[in-house]
Amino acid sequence: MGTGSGFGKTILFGEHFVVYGLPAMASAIGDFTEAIVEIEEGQGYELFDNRPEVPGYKKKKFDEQKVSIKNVLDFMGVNLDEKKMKITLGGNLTCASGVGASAASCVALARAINDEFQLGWDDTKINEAAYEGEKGYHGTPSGIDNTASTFGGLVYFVKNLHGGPNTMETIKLSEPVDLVIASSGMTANTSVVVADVREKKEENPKWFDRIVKEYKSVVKEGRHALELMNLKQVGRLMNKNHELLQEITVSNDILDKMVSIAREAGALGAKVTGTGRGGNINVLTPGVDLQDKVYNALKDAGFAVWKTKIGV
């Protein structure tokens, strides 16, 4: 039997930008997707998804989750014709849209496979399995999810669109801070939405090319902040990132709703998180006070939310 985890993720400032080359920020939440493996008589594999959901996550996901188990098997190696495996996922990590769940099961299943058949495989061969996993989820992913799920802690991330390596800076911050996460109930399909950003990017290059510039203020600004733990500074920059994703169009009503409960009750910064139009939202609300306050407030109004850190 081979177990492994992945960490769910969230991202603070960055979304859709990054495909373009243009820096991320994202952090790896305290909630995570553990995986089993064990090998059984026959061939191929059953899977026994245990994870909790918002509804109808699984279901919408699951032809998606197919393509991505095969792609981590087959990248490492592994060869059903004469044995089965039988995968179970669990944890605590709730599938929704924007969490990084994908990239946790698969982070999580690499994890648990090179564990069971002793491949040896630091964390930088189990992230490049988790991103091929990835690929049948996303298309093609920016690796910023698979990467935080990986490696923890708070990832400064660039992907580089020539092929060559992506960059990756982790950076520790001196303490954990809380942050809610609420949920539209809908789920998005990123790469429908990437797409559609990608389709308005050329119909209207200068718009897009103002909007670029603004975020790249946004997220220089948002690191800087981080690293001092300048957090009512970070509030303030993931609004307006969140301003910067409904010019894009990846926000919608119910998300904007949502922010708005959010700031009202007191939360430092709140924005999309993710793909956007559905999916979820983050909430920085440093301390146990305001982060019940917060929470309460998107619960009255009949979200999901949850309580979690960043920088763990």
Ligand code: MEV
Second form
Amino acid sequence: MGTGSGFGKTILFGEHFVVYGLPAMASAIGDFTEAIVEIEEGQGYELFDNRPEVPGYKKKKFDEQKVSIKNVLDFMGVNLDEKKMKITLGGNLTCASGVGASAASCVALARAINDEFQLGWDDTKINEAAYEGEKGYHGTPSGIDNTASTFGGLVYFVKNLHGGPNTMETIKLSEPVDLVIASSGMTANTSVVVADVREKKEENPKWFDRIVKEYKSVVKEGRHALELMNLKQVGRLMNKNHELLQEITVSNDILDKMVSIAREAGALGAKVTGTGRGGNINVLTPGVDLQDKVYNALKDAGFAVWKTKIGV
Ligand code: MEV
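Alright, leaving the form predicted on its own aside, put up the form predicted in complex with this ligand.
So here's everything in the complex, that chain up top.
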């Protein structure tokens, strides 16, 4: 039997922009997916997916998940013509768009296979396998989700658009910061949303260039503010990032309403996190009192909510 796990993640700055080679920052969250693989007699694999989910997520992603598992098996050289693999997924990460559920499951599976077959792969190779798995979910992922899921911590990431190694720096915070994540309950299709944003960019390059220019200063100042633990400034920049995500049309009425509820409850910053057009928002809520207040406000409004930390 082989076991492995992968963290969930939340993007603080730069979803979508990261696809175009701009820097982005993501943090692993404490919740994780775990995978167990067991070899039995037979052929192929059998999947038992026991991960908690927002309603409908697993069904919606099932076809993509099949491609993803095949990609990981192929990349890791696992041939199931003469043996059968029982794959069991679990852990406490609730599957929803925006928390890196797909990346976490790819990392967990790669680690479990590595453990079962004693391949001796390090995190860099595990991350590569998970990236192949991520392609099953969205054809051309930037790689930020699997990177945060594999290495943990707070990550500054730049995709290498020429195919070489991506830039990945781990940023140490002086202490972990409380965060609230809330789900719109709507599952997003990342490849569709990413392709749609790309189409809009190509139709109107001047408009997109102006947004990119604004984003560049958001992420530059955001990194600096995080390093200095100037959380008020981090929050302001998350709000600015949300405005830019609204402009590129990846927010929607529900997500905007959630962001307003969080800010009215005192959040330092709130934004769409991940693909958008559904999925989650993340909310900067340093201190247990503020975290509780924002958590309760979103919960009372009927949304599924989680308390977590970044920079652990
Ligand atoms: C999805 O979590 C983040 C996106 O930027 C896509 C990607 O980075 O591959 C929307």
